[in-house]
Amino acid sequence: MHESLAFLLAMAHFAAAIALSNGIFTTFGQGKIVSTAIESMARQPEAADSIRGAMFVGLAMAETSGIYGLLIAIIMLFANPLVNIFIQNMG
């Protein structure tokens, strides 16, 4: 029983690490969004306002993805429902 619980907790930590790796990719995505927007504004200064608005929408969506990854990691580490189900079924 203890080995199975240890394996379950190890897999939860592994899943949290995968979820947190989302933050790395989010950072690269946000950098790409900003660099492309700045390049577009340099090429077409008259469209800078609409490009800036689209950039902020894209940044908000990318940041939301990173926050969801953090939320999933916190759930897997501190409020994992699988541990409670496992303990109820084994006990």
Contents of the next structure:
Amino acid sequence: MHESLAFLLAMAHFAAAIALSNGIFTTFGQGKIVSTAIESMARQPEAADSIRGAMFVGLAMAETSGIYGLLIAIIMLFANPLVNIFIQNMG
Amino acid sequence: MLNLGIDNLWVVNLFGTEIWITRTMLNTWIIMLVLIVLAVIVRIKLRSFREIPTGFQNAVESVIEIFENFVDNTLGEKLRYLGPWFFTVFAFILFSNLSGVFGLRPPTADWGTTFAFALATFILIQIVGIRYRKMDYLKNFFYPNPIFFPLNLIGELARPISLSFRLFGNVLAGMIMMTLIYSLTPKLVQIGLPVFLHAYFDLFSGALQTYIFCMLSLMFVKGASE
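So that was the form predicted on its own. Now I'd like the form predicted in complex with the partner chain, please.
And the full complex, kicking off with our chain again.
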């Protein structure tokens, strides 16, 4: 029983790590947003304020998937439902 | 040592039902108290406000004016009356995000709090949409073809969930980072370093997420009205 519980916990940690790896793409997307915003700010400094506002909203939108991954990782580590089910069933 | 969860402080027995007073609720009440005291002070000082502002009046007026301009620019003249509600939401979320600096567990690091605000925004979107566009708004759910109704419904229901999870995830991530720093590093590291981390995770990230929550809510409400 202890061996299978250890296996379950190890898998939960793997799952958390995989869920966090979507940060790679989130960061790429955010980097692209910021680089484009800076480019257009350099081209039109008088529109910098409105570009900055749009940039922050875009960053927040792009961050959503990263935040979902983080939440799944946190659930896997701290509030994993499978471990409780397992412990209940195994007695 | 490492306490990331929400503690249960007391259990109140009210007419046979147990009501759990959690840390989130206590911190919410503290923030409500601070905001109410601030509001009462402003109300008392309002009598002595003059034509030419000085000191305290300057600060209050600039805050109100900045927010009014922000709402006017995003919502337009037609929906101007919704401004006070969004100011309330803004003030509460900002204060609760900043409360991490004072060692409180931010109430917004509990999904219940953020989902309540996101649900309020969701209800507001539906009310504004039906009030200003009547049947046209409901027809929007069947937009290209009635087959798309389930997809449109899921898209609509995903709004409060994504809105609440965005705020919750950001604040929770900041709180976990700060708890880890405080509980896992040696005392020597904790002398100067947490100041910068607090500045980033609580002040910058908290203020930015508050702005984004309000901005997205305003944009959704604006989108529903036209």
